[in-house]
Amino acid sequence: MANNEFQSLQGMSDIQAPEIFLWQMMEERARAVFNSYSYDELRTPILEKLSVFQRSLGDTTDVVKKEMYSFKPSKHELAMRPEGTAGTMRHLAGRGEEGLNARVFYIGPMFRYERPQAGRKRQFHQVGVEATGEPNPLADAEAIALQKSLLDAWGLTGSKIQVSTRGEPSDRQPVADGLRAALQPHLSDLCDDCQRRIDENVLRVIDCKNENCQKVVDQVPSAIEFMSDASRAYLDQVIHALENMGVEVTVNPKLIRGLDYYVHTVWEISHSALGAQDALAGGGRYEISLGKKSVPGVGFAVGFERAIMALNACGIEGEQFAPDCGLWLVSLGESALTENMKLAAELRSKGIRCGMELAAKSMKAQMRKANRSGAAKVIIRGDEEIEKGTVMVKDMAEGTQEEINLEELIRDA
């Protein structure tokens, strides 16, 4: 049994080989499409003021009120970081115009205080992208189809979109007040949550997971309905211009996304190799207040475990990115220990995987720690090898061994 002492807190893991080199590869693809897309990386703080997400997440929205990570060590009400959106804005809106007109992803971890479950941490990775600008519908294509290059550079291919509006921010009364006008006859049939969220935020109630619920929703007009006819023109133009660029989506009138700042655009990216429960990632268009600005964007984000489900499901591990095995330095005598350790340096300028023992072992022990390493080749030193200018050469998945110059080892390796 696991000794608790030294165990990673409830929801919070530690990320080892070989599963790190998943990870790795997700993060070296995804600066490589993101670069492609002309995206630069924005790096902001873990804590935040309390502020920056209440402003932009919603004070009534699940993560601000149930999920958040904050406490006040001084003046100011700090907060973990729960998204990587809020951040950015508020990093952003402080460049001035050139903020105004940006394009950014981040990397990072995120938290939220939630119940641990497959695919679902406290503290989780998100990789994101964030484009500044006023609502344009080929901005917001083109974002889903940098999303999608993301999933199929991870090898997560076969991916299902949906995509629905929020309408602009003068249809979100009309939207409110003809949503709870139809569901008003059904009040009793919904559950005790959504009884609540009819005056609260009555679009959580079309995205309820009850089957009362959802039965209810079936019978009442989507909020797309009570749209103006200008966002449902807009949300036309988003569908043809994937189509123009051989994206395939379909429209979703119930998709409505949980946090306040959306508008027009959002969308959902499934995949079936999770299962019943497919929902993998997703973005939209937000206008996100931040005090006295707002900034107007674009973005997505995806989780890094729940992405590393999809991928284990379809076969993809992290033994499969793990780096080339590399070489191991057998150290025969304290002269071979002295110069091993130049020779250790000359091999690693040249980029090459290398180790060895510094401490004067037997053979044994040190065979040992080269088959623990994973070592392809070990490189066997004594005073005869070193007098005569050469190295013993052991391949291990072979067990053959030969003696080669020390010269022809450098300018092969």
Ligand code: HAM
Contents of the next structure:
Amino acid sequence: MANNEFQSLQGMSDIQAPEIFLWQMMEERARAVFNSYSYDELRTPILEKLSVFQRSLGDTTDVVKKEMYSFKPSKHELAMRPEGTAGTMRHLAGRGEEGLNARVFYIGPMFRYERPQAGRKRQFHQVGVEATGEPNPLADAEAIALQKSLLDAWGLTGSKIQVSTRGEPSDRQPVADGLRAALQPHLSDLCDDCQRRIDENVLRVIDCKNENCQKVVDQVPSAIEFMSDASRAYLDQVIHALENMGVEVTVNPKLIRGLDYYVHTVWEISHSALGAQDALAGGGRYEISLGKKSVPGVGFAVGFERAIMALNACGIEGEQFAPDCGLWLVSLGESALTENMKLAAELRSKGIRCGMELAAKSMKAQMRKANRSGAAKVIIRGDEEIEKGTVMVKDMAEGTQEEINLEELIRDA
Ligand code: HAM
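Please give the corresponding structure for the form predicted in complex with the ligand, as opposed to the form predicted alone shown earlier.
Time for the whole complex; same chain goes first.
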């Protein structure tokens, strides 16, 4: 029991050094890439009214039906955000005209009550973008290219982009009717979930992971075949624009995506290092109604935890982005301690990582701490050095020691 007391909740992790250095690199480069595509950061609250998610993600999606962390502290039922699009759209809808033509990105924790496993967490982190107001295939292609730029900036290689379409809203009925009729003769071969889904949300049968369901799906026409010519032409234009930009993608008509707000283009990015949970990013075009407003947009989100698994498989680790080891100050005696406090402040004001023992302990005890700190160099001062205006500099890797002027140390640090 004693052990559990200090453990984070199942499916939720503490993120610490050295892995945190990878997170910091990813966040910093993400901000730079988004800035280059003229996106501004938006931070929405983690808690929203439950209805914000029910309305935009769809009542029958797994995320809303089974995975929400929701509670009712007072009048309204609230929920912790399971993703970033719904809250972003709630915010943009409130900004009137300006919100209908916005480009925003977000970075932060999301919550889904899922069964935890490798790459599937209950608290996970997304970096995502949303662009509103451009009902245009070029906007979809640009968002996919942006996502590729982001993965490139992180140094990730070996990912695959799969693209498909959900068609326009008027395709929904013919697609559902067509798929239902095609699947009906195979009903008994489908899993229990899919027998239910056939009426509730027939598209979800297409991306069911069950092997028998997949065999059935292979025998029926794809959803795209029931769509209008205009929807197919829209997808062609997205693919064409991506070819123009040199972004390689594969069309996979079986790609559906689990959220209901999508229309037209949907895509997912996978990586072989991820095993069963192989999608590290997903996105698409959507149309979200909030109150009387219908907001068209396009966007994506990348899961940090999954992207990190893929980066690790490419040999990219947190240690590579660790800050400089910096300096450690050792004070021999009370006056050295006072002087070193001043010296540390001066070095820190120059941005140098600098640590010291805040008590005049023995040389041995202070050197032990210096070692543990990982500092590359240790600065040692006693009464004698203070009198002479010098410091002893010990190179921890070489084991060498030299006496230099204090001014020289400050100037060259
Ligand atoms: P999503 O596919 O549900 O899309 O999530 C995007 C990414 O978040 C996934 O590809 C995965 O990397 C990560 N992710 C999702 N659930 C988990 C989990 N339980 N554990 C770890 N990682 C997870 C969306 O959320 C949409 N809002 C994307 C979007 C933005 N579409 C348009 N705009």
